[in-house]
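Just the one chain here, laid out as structure tokens, in the form predicted on its own.
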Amino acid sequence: MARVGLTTERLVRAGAELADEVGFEQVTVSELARRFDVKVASLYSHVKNSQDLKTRIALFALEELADRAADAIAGRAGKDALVAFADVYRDYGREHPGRAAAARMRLDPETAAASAGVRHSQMTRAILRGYDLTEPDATHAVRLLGSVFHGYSSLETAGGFSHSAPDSEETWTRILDALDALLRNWPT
């Protein structure tokens, strides 16, 4: 029987907060039970195990990030859309490092196909239409942008750029300028 007040949604949100505090890899059903001051068994009517909890956190993070990205790029095109989209990923990684890590979790193909990850790809492709890329170059560009956005955010969050000049903000701006130039002049 489910404990009064505990819902799957409430547990997933608390798991996402926990991921931001201690790191996504450290999230377990046991740690979440401690947060709610309940026995681990109380949570098993809501989540199957720690892997199920992590999958749900990943889906939550993908949805949250997709909503932010959609709002940011609405009405924008070209470089403006690219910068707005990129900034959402970077800001999300800084604000929610555990959730950002969760959004990169490998999902099984069926779960991935039903996730907001599809929206991320669609938005990226919509931005790339402004650069007139066709297949397979559009797919290569989607992968490039994802790698840059997630990679930069991960390194910056881990302190990888805090030890030297120039400031990481300046570097980020230059990277986005370079990406825009590359996309406008994609090699054939």
Given for the second form:
There are 2 protein chains.
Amino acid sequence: MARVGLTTERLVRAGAELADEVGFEQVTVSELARRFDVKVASLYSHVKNSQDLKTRIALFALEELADRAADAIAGRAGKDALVAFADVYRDYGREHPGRAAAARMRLDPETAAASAGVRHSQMTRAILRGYDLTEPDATHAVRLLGSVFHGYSSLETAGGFSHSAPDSEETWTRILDALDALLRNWPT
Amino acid sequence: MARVGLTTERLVRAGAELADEVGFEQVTVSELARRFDVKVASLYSHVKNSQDLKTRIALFALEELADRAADAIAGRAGKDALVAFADVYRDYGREHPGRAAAARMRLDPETAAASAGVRHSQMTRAILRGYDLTEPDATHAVRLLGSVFHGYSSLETAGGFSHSAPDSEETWTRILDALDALLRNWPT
DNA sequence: TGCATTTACCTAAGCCTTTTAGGCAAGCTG
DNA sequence: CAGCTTGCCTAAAAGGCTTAGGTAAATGCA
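Show the other one: the form predicted together with a further copy of the same chain, since we just had the form predicted on its own.
Starting with the chain above, the whole complex follows.
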């Protein structure tokens, strides 16, 4: 009975990697057990159930993404900050499609309120300091940006933009140009 | 052995309703069999497997949504068309969250190419006729609109905007104002 | 109308995932 | 080194997916 050294932390990290390989939907307690060469039941000391595992992966991804975003916007402002921030979301979705899908998972309100999701909206609002928006327009804009980042990443992952001109890269820069212009001239 | 009259069509419709009730992820061949008061194996004459069922629900939803969108934009142009079109997406997501989730499902390329998804992008492009965009900007704009509709609907369903001011209704109209303004002044 | 064909639904069975209950031994704590 | 905690185990139940092969209801054709 060699002990492998399972911890909730290690399971979640491995779950995140598994998600990137096979898709978040396909993350299963059984597969994770297989990867640790351990019996399935053994995971249940570290994780409440399958749902709990997925929620933890989602929280992990939100955290990781928020950290990257924070790094990216440090010392930047205006369009420079907007682009750096937005690129973090898109790059994350392409590097880590499973984690990104996890980050989009529906969380119950209390869990969401305690998650790094809060940091995400705070950072988005911080980006808007480079533009001249007052409430409630700032909130509207935060929601618009969230929708675009979220939506673009998930359409791109679904293959929506592949194999057709213009390439996704170009569309992305043009969308960011457009959003920058929009934020500078937000209609009242 | 009373025959219930199963058909692929009826299964898919029932599956769509089930999705709206319990969530698309929770749609299961077993539950569907239960609803028709039929043994699980019986469904396998009408549907290849669970994946096939879900794909068919997705295609059904895309079709239904495209029909509604087509109705909405008939006889409209400019901002009027944009708003009517966008509202179809948002309303569909709120009335039929399960089907809307299905419509967001990742399809393999050939299936996607044969789906009503094609009509969706054609209609989006048609909306842009009311604005002065030439290629490749029109394509960029189509992708932006797709991202926003997709993203907003999924964030709203996830409860992202609930219980905080301003309400989602107001944000939505302001976002449409903003998109209209943006399309009229697309940066080059 | 009666027979043949098709087919809608069934039973049976195997496999996989999830989850709980209870046991043993590995490794820290003193 | 004795004792406690706990990490991982076996066992088992319950439910979902899927295939193979059968029976009877519906359909079609003479």
